[in-house]
Structures are given as structure tokens and as C-alpha cells.
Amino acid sequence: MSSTCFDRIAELVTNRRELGDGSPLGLRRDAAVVVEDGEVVWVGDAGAAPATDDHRDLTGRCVLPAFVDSHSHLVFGGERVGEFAARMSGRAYTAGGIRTTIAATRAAPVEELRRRAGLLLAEMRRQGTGVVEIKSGYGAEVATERRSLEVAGELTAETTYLGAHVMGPEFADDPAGYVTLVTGEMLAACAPLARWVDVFVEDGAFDGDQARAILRAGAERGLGARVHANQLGPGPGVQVACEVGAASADHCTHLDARDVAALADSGTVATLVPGAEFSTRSPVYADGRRLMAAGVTVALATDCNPGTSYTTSMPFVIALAVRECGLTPSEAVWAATAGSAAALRREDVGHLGLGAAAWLSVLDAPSHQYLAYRPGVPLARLLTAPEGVTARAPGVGGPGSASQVASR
């Protein structure tokens, strides 16, 4: 066991009201935090910490919980830069581009999938991100979906089975047959490697009844539910997510009053991914202000994927959420840390309370507000991580062990 004191912190974001100024961020100024054996063990005033094995002076810097990225697609083959350039020239986005990545992912050797996913995760870490959720979804057939989850499981415990991303190309004229595959043979092969099941509920992907069947089958295998909901237009995605008690409904770009009320009443987290709106040149961003006013728990995530949000930067997402989704800088930082931890139903990350996993990030700036104030500037970096940087969730196994659906 070893201990480290991070001292003389200009501003410490704890996300614990009782540890700071009573705000949701639980701010402390001129603060110190002690990490021992992969956990936060002490928080208090600068210069007052108990003796430790190591001491680091962070004068003038802000320390906060490492970002939690609760929605990403890091395992894929190929890229779609041509599609992006076409959209920037005025072509509208539809869900069909996913099939391009399916073909490339099926053809890619596992070593290439592993290499690319590892590089993207390293990018995330360099920008202050700790825990990351990673989905499958670019296989649309049994072997590639399983292989994708095997790669994802080498990087994180938060793995999501997304066989229901779009219909496999072999099933273009047989959607019922594809749902049978996703809820049967494919699920049986993938469930032991996943914590979550997800479905893309959208025109061109899966309807409400198909989504309910897929999520129900996943629940029977012990998988928690996540839903890609209401991205490209109004639809049943949010309602389905709330009905089944999904941990998170992601995107939430096109919501009516009934959707907002359902999120507020159900406790399902609304995960906003404004990088997707940015990269698809969407005229509409998710209305985070409306959700916050209704008492909905809001999270932020990158949605990192090769087609519609090829970014690994949570600071960029925070800046977009402030500029385009109506969140304040403080709300956006909370959503990118504690909110995203809630979207993964994790209580050990997203805050710096006593006993929290020691995922800390530091800013080369005196306040969390600089993340939105200085967009595009590399201010954030991972300061420390627990032993075993995959940070497995309590009770959640890795590859090969059992554990407990949006446009790309």
C-alpha cells in the first residue's frame, strides 16, 4: 500500500455537497485530497493532510473526478471520413452509414480492432477520462459481435451488447428473422461478455415492439438495459427505456412533454451526446436546460464512433453542452462525471467522496469553468487511476464471466 497527497489544489470538485460548499459540485478551494491503495481516503484543507508516502503540489490547478464516458463505440474497422465530408457539404445524415462500418469490422483482423480501440482509449485517458463504456454493434452477426465484446472487455468492465444497432445486411428482407437472431443465438454468444444490452430505436433501425423484445431477452440473461432513443426524430425510444427501467436513454434530441415527464418519473438518466449533433450538422441539439428544469438526471458522453461523432474528448463535449444544450459550466461538469456514473449505475466513480475509486483528473487551470471557457485547449489529463486501470465495477466480471439500442 502507498499513499499520495495532492495538495494546494486551487479548486477541488468533489461532487459531494457535504465535502464542499453545499453545491452539487461540492467545491472546496485551497484543498487537498489523499489517495491510498486505489481509493480516496481523505479530503480537506490544503496543508492539513495526514502524513503520506508521496506529496504533490498542485498550486493553481483544479482537480475533479475523472470523466465517465458512458456511451462509446470504440471497436470498429475502417473510417468514414468521406461520409463526414459529404455531410459538411450539405448531404443529410441517415442511419444507413452504419452498414459501411459493419462490412469493415467484419473484415478486420482482431489485432487491428484491438490496436485501434486501445489507441482511442489512450486518447480518452490523455484528456481526463477514467471509466468508459464500450459497445459492440458493428458486426450484426454472431462471430463479429462476440469478437467485438472480447476486445471491449480487455479495456473496460462496462461492455454493452448492441447486436440491435441496425439489421444485418443478410436480413434486409427479414427483420423478424434478425430479431430472432439477436434475441437467440447472438445473445447466447454475447451475454457472458456483456454487462448491458442496448438497442437503436429509430426509423431505419428497430421499432418499439422489436426493442421491447430485445431488451426483455437481455434482461432474462442478466443484462441491464440501455437505449439509443429519439436521436433523428420523435419516436418511442424514450418511452421504451422508461418502461423497462433502463439505466439510460441516450441522445434524447427530439423529446415531447410526455418523454420528459417519463424520464423524470422513471429515474432513467438522459445521456446527451452533442458531438453527434455537431458531426452530423444537426439543426437541433438536445435541450438539456428543459431536462434539468424537469428534474431529469442528465449525463454527457462522447458517443465516439467512426460515422457520427469521431471524438474522444469529454472536454469538447462539455463545451458543446454549454454552448448548444443550455447547461451551465457547472451542470455540464457534473453531467460528465456524476451524471455519467449514474448512467452506468456506478456509485464508486464520478465523485471524490471517501471510498471512491481513485480516478482523478487535473486541469491546467484554476477552475472547472475553464473547460467550457477555453474549448479545444488541452487542459485536462488523468492524474491518477486505481490499481487495474479497467476499474471493474463491484460484482461485474471481465471477459468470459457472466454479469448482471441511435445512429452511428
Second form
Number of protein chains: 2
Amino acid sequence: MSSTCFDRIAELVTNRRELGDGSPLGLRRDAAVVVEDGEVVWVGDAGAAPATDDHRDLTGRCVLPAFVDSHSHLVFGGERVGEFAARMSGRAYTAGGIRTTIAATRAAPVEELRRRAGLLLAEMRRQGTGVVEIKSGYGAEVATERRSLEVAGELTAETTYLGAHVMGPEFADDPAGYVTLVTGEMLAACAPLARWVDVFVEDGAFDGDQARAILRAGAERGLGARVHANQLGPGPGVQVACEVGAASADHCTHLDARDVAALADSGTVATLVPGAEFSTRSPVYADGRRLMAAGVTVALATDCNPGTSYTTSMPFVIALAVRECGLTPSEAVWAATAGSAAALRREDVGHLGLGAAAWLSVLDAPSHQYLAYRPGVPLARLLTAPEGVTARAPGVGGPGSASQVASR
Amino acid sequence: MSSTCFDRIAELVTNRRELGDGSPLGLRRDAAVVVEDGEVVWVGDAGAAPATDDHRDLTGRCVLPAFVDSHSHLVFGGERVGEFAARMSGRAYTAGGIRTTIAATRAAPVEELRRRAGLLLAEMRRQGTGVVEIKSGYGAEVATERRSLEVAGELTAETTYLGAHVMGPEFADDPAGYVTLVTGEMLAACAPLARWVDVFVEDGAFDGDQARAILRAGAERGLGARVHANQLGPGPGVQVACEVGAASADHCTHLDARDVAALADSGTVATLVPGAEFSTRSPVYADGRRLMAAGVTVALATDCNPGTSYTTSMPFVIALAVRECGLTPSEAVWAATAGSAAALRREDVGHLGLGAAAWLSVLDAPSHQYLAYRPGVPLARLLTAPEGVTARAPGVGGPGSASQVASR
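Previous: the form predicted alone; requested now: the form predicted in complex with a further copy of the same chain:
What follows is the whole complex; the chain from before opens it.
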């Protein structure tokens, strides 16, 4: 195996207070980091690293842990650009929303699901994202949910069974029957392929008791819990998430004081997905400032999906979280790396401490604050992944050059 | 000279009703376009083009006129990331704002101004932008204004003399003296290097009468008028712009009914720059819907500058204009191409009619609506420029590949 030194980094974000300036981001100016056998093995001053097989000069650049995208729906058939354009044009749109995607996903050959999810993952990687969580949820039937998780599992270890995304179309008059399916036959088929179980708790989707039953059944099969919580209005999602010890409550747009207190008193991370609020023209965004003030651990994710947030860009999400959710530029970068790693209960990613997996990204900018300062600009790209280092020298070419990083 | 056929385009945006579906975007499905000697020479159906020297297959892609960025401030020294981070963190920031940039620009060697402006222009090109307007305005003294325009003129024909950006720091107690300078010695030095004259009309900057004097003096030197109008509050900017027949009134965030009527009754384009409203956390965005409804010609631009809108991304601006200014996805794409060409009174760009300059961009998506549907994702890149065609085949590599297009 080979070792590489990334040297003369203008600003290194370690997310380890003790490795840097004592702040949560653990910043080091004029720094170097050494990666060997897919792990971070040394962090220190520029020019001071031990000898390595390869050496890269990153003068003027910021290096940070690759973004962790802890909430995505990458496995689906079809797209919904017409629905989006109608919504943004103020026109009524009577087509099926998520049901359109369910029909298209059921109909799609597995090769097509694999090809498209792979393209989206590659697009994420070109923008600086490393580890990605991928959910099922557009099957709403046993075979398609299982197939979706097979595809997800080829792309990531962070697979989530979301049979409880919406009620299956065949169960419009029998919600209890659908919950029985989700906790029974569908779970049995999907659990071996998943690390997590997730439920969309919302009026019109699943209520608190249904969610408890689904998460409990998942836990009995060894699946960790995640919850789509309080997206469209107040509801029991956050309470259920905290009660069952979910790793994360996602969305958190409509919270009351009790919800914020529950998050603060639990180990449950609040994952904000402002891309969804942007693309649905939500009248409000999640109040990240309030959560930070209460001591809640906050994460950021794209929620990438074809209906309500078709972005793969963590830099865009960071800029939105600063503009709309009240995070500072530094808090947003922490939330998109260390925070989202916590939302996946991963200790090997989201930081650059010794032994961390070698997921590093680089910015075409001298500090992490540029991610919010320069919104929309493709500044970030993956620098190295545990499986291998990009062949191309950093600094040559544009944001597309990370496409040479092998996908997992 | 050589000819190239871009063939099997999923959707071609011509911005010529008669070349397409009769809509303002003049859309053609399954189309081809031929470029020769830096001009569009043929538009028609896929597979039907005359023989050319080169042939590119763009199956599944949307091709459109390269974005026109009709409002930018690319020539400056220094950056203001600390000011931005402080503003976004709710902290008071007592440093100098624009005066910081004036001091840094005055102090910067011309090579440094040239290098940095060139990098920003290249960044724009990598994101699908063709023609760019570039202003002076960070000199506020004769030598630096002239030097800024020299740099701008190396990068674009659309140079704008903005001596009237803010009052020169040396004229804090003598605004009339500064206007005399701007309309006298500074204008004489700058006019030969500029196509346009611009004034920032706002409380604390220049009032209506000062603006009239400056625009009139510019006109006497052959400069077309542009105005920074109604950005921070109500004011006379739009009225002055329409009165003098300015090509464009830019910002237009705070308009009353009289302003909208004046724009509708004039040939003055309203150029919206929602990136500035995003990055300053403006409580309101320009109401593009209201302007469209009144029949005003609307343009979009980045306003790229280091203080209030440090984005180079027209796709980001399009997504914001849809989310926040009420344009439809189609209207926003028109405004970012044909609209901003109109704001520069350019008939050779912003469309793909016969004889148009060969500024074409391509999306990694099948329709123009994806620019709003997939916010933050680097979908667009320059496909060809009048000076030459990219050496690299479209579809290979990521958004960075347009860096191979020669800069003007």
C-alpha cells in the first residue's frame, strides 16, 4: 500500500479540537496530513511530515473531511421535473407526486436503478461527498423494496429500509395491513440488506404508534432507527425518535419547545435538509440556531430525491443552512461532516483524527468559510478515498476532476 | 475555419420562437445545431444537418445559449470572507465593507488584478457563462479606475465605468467634488476604455440629480447608461434609469407601482441579482413575478463581487430567481440568456438564431428546467465559444472540462 502527504494546506479542518485551534473544527493553518492504507496516519505542520511515497502541494487550499450525506433517496425510477416546474409556476399539478416515483421504480429494471443511483453517487463525489446513506422507499412492496436495498448496498454500507415512506397504493383502505406488511414479510426480506430502519412520521403518512411498531420491529432485526420527523407540520416524529433512541430525527422543520428539549436530552441528532425546504418553497426553514442554542447535535444532508430536493450538493446545503437555518459558516461545515457522521453513528468518518478513514475533500479556496461565502460555486471535490487516491494532481482542472476517484 | 455539428440534442433552447415551439425559449426536441467560423449557421432536426468537419452526439442533453452575465464586479483586490462570516454569525462587524475592497484594489499590482479577474472569468465559463459585463468601481480615484478598466477590457468588450460606486474616501466632506471628479478627469481617463457608465443610486451613495449628471456626462463621451437602482430601499434609481434610456436598471428589489410602470413603458431592462439578496440575508427579494406580469423585460446576473454576492454561478442565480423572485423555470432561463443579452443591448448573443455568436452551453440534463429542479448541482458548462470549440468531447468528464475553452 502507498502513503501520500497532502502538504502546505492553507487551512486543515480536522474536527478534532486537540489537533487544531481548540474550536470544534480543530483548524490548523499551514498544515499537512498523511494518508496511508486508507487511513489518516499523521496530522501536523506543513513541511514536517515523515517521508511518503507521494507528495501533493495544496498551497492556498482548504482540506476537510469529505462531507457525509446522511439522508438520501438515490434509488428510484423516473424523475419529476414537470411536477417541479408546475409547482414553481404556481400551477396546480394533479399528477401523483411520490406515487409517480413508486410506479416508475417498480417498473424499472434493476440495471436502470443501479445505473442512475451510481450516476448520482458519482455526482456527489465530484462535489466533495464521501460516505452517503441511501434509503429504499419507492417500492412500497416487498420485491421493489428489496431490490432497491440491493442496489443501495452496492453503493454504500449505510443502507436504510424505508418501507414506511408512504402507505402502499394497494393499502389505501387498509393502513393497518400495510404496517403489518412493513413489519412482517417486507422487513424479513429487507432487514438482511439494511443497517437502518426509517419511518416517515407525518399526517397522511405514519402516525406515532405506527412508527413505534415499525421501529421496534426493525430493532428486533438489528436495525438502528432513523425518523423523518416534523417536516410538514408539528407531530410526534421527534418525540418518537428520541424515545426509541433513534440515531437521527430528520427535517425538524416544525418543532415546539418540547421537541427541542427532547433532542437536547437525547443522543438523537437533528438532521436538517434545507434543500427540501428550498425546492418545495416551504414557508419556513428548520431553525438550526435554536437547536444549536439548546445544545442539540445538528447534521446536514441533501435529502436527494426526485420530488422535493433533487440536489446532490452538500456545499449548496451548507450555504442554505447558513442563509436560512441560522447556522454560522463554521457550524454548517461541522454539521455537514462531523454532525452527519454522528447521525450515522460513524466514528471513522467526519473527522481527520488518527485512524480516520481517508475520506478527504479539498476546496478551491483557502478556508471552509468559502463554502457559504461563495454559494453555488463548485469549490469542493473529493481529494482521496480510502480505496485509492486520485491520479490527477489537485489544482489541475476543475471540479470535475474528482470523477477519477473510484466509487465504492 | 472549421464547422461542427452538435447533434441529437434532447432539447435545444434557441430563444427564437420561430425556430422552435413558438414559446419564448423556442424549444426544439431532438435537434441539431451547426456552428461554423464562430457563428450559428444551421438549426434543425437531429440527423438532418449538412456535413461538417466535426460531429458531436449530445444524446440526452440540453443545449442552450451560453448564459450572459450582465452585472459583475470582477476586478478587485482582497476578499471579505471575515466580514461575510461575521454577518452570517449575527456579530457586529465594524470593518470597512466596500472601503476595504477599495483600499485593497488601490494597493494591488495590475498583474494581481488581472490574475484574479481571469480566474473568476474562467470559473464562470466552467459553469456555462459566455459574455460577461465587468465594472470598475473599487478605485474611486482616477488611476485605479482606469487600471481596473484596462484589466476588464482584456477580458470582455462589455466594460463599465463605475466611478460612481461609492463616494471616494477622500471626498467624505465634499460629495460635489467627487461628482466633479467622476464627470471630469476620471471620466476622461476611463471613457476610452468603457462601453458603459453606471451609477449606484442609493441613500449613502449617489442621489438622483448626481446620477443624472454622471450618466449625462458619460453619454457625452459615448457611453451607454446602466444604473444600480432600488437595491436597499425605495429611491429614484429606476426612474432615473428609465428617464435617461438606460439599458438596464439593476437590483430592483424595492419598487413601487410607479417604478414598475416606468420600466414597463421604457426600453430599460430590469436586471435581478438575487445572489446579492441571498448573501446579504436581505429580508426581501426582487419581485420578478410582478415585473413579468407588467411586461417588463427581466434579466438575471450574478453581481459577482467580494462583499455582497461572491458567486459566479448563473445556475445558482436561476434557481434563486425561481425560488425567491417568482420566475418560472423557463422564464428564469430566458432571463439569464436573452434577457441579460438585452440588458447589454447585444443582438448577437443570448439566442441561437442564424448568425448568432457561437456561445453555446450544455447541461448534464435533458431540459432547461433542470437548472432550477437541481439547485446547486454543476450541470452547465460551456460547450463552444466563438474563438474555438472545446477539444474534449462533451459528456466526458465533469463540469470542469469547459476550462479547455479559450477565454476571450
